[in-house]
Amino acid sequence: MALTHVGTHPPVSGVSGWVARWAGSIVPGGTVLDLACGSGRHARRLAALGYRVEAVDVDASCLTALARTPGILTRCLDLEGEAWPYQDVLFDAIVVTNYLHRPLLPKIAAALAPGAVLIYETFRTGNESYGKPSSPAFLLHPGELLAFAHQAGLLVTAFEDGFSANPKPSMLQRLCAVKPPLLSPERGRLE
């Protein structure tokens, strides 16, 4: 896959431009899982847009202030060391930024409801030239998110892979993908 320049998506009050761009594709009033939410910049923005958000992070101190925000439920969870609590839960959207733990990728796809949106943005190889993260464990390979989406049966809405100047020089991959809606056999149409 050829390296492409990642488009400029200026942040909206600290929110990733990529997340801001695709948030409107989430079903109105839907449920959103914000994984590795950190300070909660995306959870706050999504809740302000009327979504019901579950914000997850390992850092309880980040979640304390966030828990007081209307529309946000917080969960302190070590995504890499504790059991995945969403085996029987489906979300209308899942947002992941600046985080990669490859064993979670199939679990993330399984937690998407039919018609749900996955908005993912994180670092890729080559980022070590610009700073952290620089460990290969935290850097996607070229096209890796795209390959994951295809393997999971997701319909790719948008994908970017390459250099980004915003919010700081880095190498990124960005994906927006949708889990296909179910086909209703009784009616022979998509639901």
Ligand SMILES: C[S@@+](CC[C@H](N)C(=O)[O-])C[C@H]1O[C@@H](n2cnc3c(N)ncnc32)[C@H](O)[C@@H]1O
Second form
Amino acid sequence: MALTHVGTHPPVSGVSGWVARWAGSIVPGGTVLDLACGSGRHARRLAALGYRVEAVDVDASCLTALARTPGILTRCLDLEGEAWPYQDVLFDAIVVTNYLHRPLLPKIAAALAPGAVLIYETFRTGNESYGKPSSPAFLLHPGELLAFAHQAGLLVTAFEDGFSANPKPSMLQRLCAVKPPLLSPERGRLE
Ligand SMILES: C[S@@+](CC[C@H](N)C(=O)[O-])C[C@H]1O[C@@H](n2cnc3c(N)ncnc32)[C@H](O)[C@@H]1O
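With the form predicted alone in hand, show me what the form predicted together with the named molecule looks like.
Full complex below, order starting with the chain above.
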């Protein structure tokens, strides 16, 4: 199989290089939703950068220490079995890494405020040759996040899809996309 090598984004102190690269495009002091946050490596980094982070995971043990971190609100939630609680909430950014539950994708897009940033990085098909995850349910199809972003009306800032040597040999897909800002018809300018 011919491999497309994606960009090198070495992790920065355990943080995904992709997240580190695009975090600066989030509005200063904005609200960030870290979905399936795990140990909270990204929630912590984003809070340290001055963002107000809501960190969500089904595993309560991940959240205990995180809940004591200034700037982080934790929520123990089964994203696949419980109701989506952000029906009426908008975030300035949503970060998802190493997690995929396809039914959430439209909900994620809907929870982005105008001008908000979606930073997504997870595994794609072909990763089964390198290790876990290997189940098709957890692996993106080629171009899947790009197609999702277009369908959701997001503006794609960057997209990568293929073999990555960092943080370990794997098949990854990475997206950074922005919800279009509102156009004010009265003033004819972007807000
Ligand atoms: C591979 S870890 C990734 C953690 C983090 N995003 C990171 O990259 O460091 C996947 C995370 O998804 C969480 N997870 C799995 N199923 C979930 C569900 N149904 N609802 C919420 N979180 C879930 C797990 O508890 C785990 O923390």
